[in-house]
Amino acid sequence: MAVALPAAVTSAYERLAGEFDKLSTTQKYAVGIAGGVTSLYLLAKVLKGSDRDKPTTLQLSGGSIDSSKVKDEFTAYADSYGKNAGEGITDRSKTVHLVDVFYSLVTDIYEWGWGQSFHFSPKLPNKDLKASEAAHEARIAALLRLQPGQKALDCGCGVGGPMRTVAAVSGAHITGITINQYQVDRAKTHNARQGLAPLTDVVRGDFTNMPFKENTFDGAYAIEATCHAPKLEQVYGEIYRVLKPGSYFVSYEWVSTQKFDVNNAEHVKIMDEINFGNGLPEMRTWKEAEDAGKNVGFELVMSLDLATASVVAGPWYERLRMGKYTHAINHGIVSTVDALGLAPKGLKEVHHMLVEVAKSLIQGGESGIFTPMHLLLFRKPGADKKK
């Protein structure tokens, strides 16, 4: 996900960007001149420190991690990926380690270029970006049949934007797990911010290995965060013990559709980059994510993929399309808080890692071979089935 400008300029450079071949020297140079302006504007924003709760505002950091140690955390992560097709992550017990350090290094980009809710959405007719998040997330509380006084877990939280939209409309208590400790601290300042500590919590932990009792919660869900598991089977034999009898867990998945060709050397190409470019140890398929359910013992009780479930929703990667002055103004702008030292070195590294991807995840929307919400619905069997 690529830092993004505030929505009006954004929307000016991207029309701007359409027209650009066919404008005189002299409007280019202007149209230049403007880019410049603007992106001094926001560095200006950067340097007198404006309110970090706001996506627009940039200041970056290396998370839970030391900024001296920021570059070096990068060139392992980087190094921890195999060079051959579909390898993955070559070591899977530093899963859990890896994807601690990734998202420490890109947080505060996710933040300030996409948003408090690290997850795509279908784009509903009519309704903006915003709108078609919340929705997204809404559906979640309505699959779980979460009522007032409940609790339910959300795992692997984040900064828990689909956190605060879950317990919103439902009136439910929920607790988020996440395994960086930047992240924690970030989500619980925005709940209480925004009013919503009466009704979350947030832990650190690994999802793997959770710690809370068996039977405790009366539902479960997953927002693109269990594809980070080193196997489905771990996070979902979690989830499994500390659901209730009869209670249901969700999960958006990313996962490979029935159009990826294993023996398609340009298929194995983009999922490499995707998982690369997303901390994901590996890309599974929509059938091994199904299975993987069953294995521990879930009821599967729907599975659908959301990227092409309605006819007239707009594709989920159309967001990640930027004109080519927004790709300019915002690598001008990272490159420069990282020259004038105001972000750790490697930031910028981590960013072009972002940019890269996605193109990456375009071409896999494009071609239809990925999918980063195939929704699964299981349910816990037990004698307190609900209706």
Ligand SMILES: C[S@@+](CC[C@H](N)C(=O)[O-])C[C@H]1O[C@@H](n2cnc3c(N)ncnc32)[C@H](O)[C@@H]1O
The other form holds:
Amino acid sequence: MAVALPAAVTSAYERLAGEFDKLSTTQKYAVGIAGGVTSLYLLAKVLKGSDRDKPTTLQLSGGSIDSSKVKDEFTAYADSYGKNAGEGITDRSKTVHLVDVFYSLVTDIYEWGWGQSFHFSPKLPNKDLKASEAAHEARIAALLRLQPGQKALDCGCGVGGPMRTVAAVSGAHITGITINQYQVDRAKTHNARQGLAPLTDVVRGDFTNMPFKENTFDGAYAIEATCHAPKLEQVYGEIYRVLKPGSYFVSYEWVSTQKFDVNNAEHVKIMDEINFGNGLPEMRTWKEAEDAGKNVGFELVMSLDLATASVVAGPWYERLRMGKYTHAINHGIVSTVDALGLAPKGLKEVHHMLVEVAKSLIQGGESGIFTPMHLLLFRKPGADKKK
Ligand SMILES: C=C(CC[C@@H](C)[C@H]1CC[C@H]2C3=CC[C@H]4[C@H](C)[C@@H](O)CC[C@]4(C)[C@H]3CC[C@]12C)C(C)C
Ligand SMILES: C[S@@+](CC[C@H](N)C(=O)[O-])C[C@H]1O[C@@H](n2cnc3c(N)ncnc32)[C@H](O)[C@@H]1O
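Structure of the form predicted together with the ligand, given the form predicted alone:
Okay, now the whole complex, with that chain kicking things off.
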């Protein structure tokens, strides 16, 4: 079917073509070369990105997974989720391994399309996204009352965006732990480049079985990370063990809210999609998270959903909503590099999963059944120097 172009466009095109015809052969070559160079420059910009601190499109990798195995690993990851409503990961004993695989698959894409902090933030009035993100991270340092000379633990540290903020604002030393070796390497590179190496350390390990002695840290925090644990008590119990008596633990938890109705099929479907696209074994309720902390011996000091706590802050999911056209463009870019053999086979499928989960997260946020930022502040009983 022929497509009719608007008259203004056809007449402008005809005028340009007329002008081009009047040029000498040399001038025509010059215009052709200039057009070609400009197109190549624009293509290189799209493929390369602008920030040397994040992977370029052509550097998108499978993290710690060899590029030849990305497709198979993603298929195995996808198959590990049950088909029944509300089922999540079928064999929970495989959770920690699957989460490690998940982060190998998504870490470069996250950094490329989001940044070095793998979490959401309430949007503060008159502050841009980065400032709002930093404020969300700095709140942690304040709640833990961290001071220079003290040692704190970042439980599930990603590539270290929050760790660098917390160390910089508090002057305390932060040790990050993540299950994924690729994230350890990225975090150390960023820490060194940004001058944070003296105040940080990053180790690979399982936060349900940590390689630290009891009573080691003056504070601990977890930002949108403990939701990956097969059971919350396992990770909370470990944090309790390594904290000094009297110290605080703060978590921004991914949980279902009071609005979630387990008998509502649409609610359960949204949660299943969130679990699958984010490497979660299941979704816990805010109450289960509170209880898990108390069960391992913590005192509950504060419990507050930051998604609804402030009447002036904008919704955490707005950044995803604003980005939906970018996500579609990104999918075109990833599909192109995949088709040209310039990205590991299977990364297109991983990206598709993220495009879809962005929609489910927005639905979870808009309906109010889900929050990625239920603040839980716990204290390990004992010495009262920090009360
Ligand atoms: C805490 C967790 C991760 C939270 C967020 C950092 C990520 C959740 C969904 C992710 C994304 C969705 C869409 C992607 C987009 C299609 C792509 O082109 C660029 C990256 C995304 C924006 C990506 C970025 C990170 C998230 C927002 C979980 C895992 C517990
Ligand atoms: C969504 S990311 C958040 C990262 C970081 N807190 C941030 O906000 O940028 C979740 C993190 O939890 C880590 N994680 C998940 N399960 C883990 C486990 N069993 N042991 C250690 N780290 C784990 C992941 O490797 C990842 O670094």
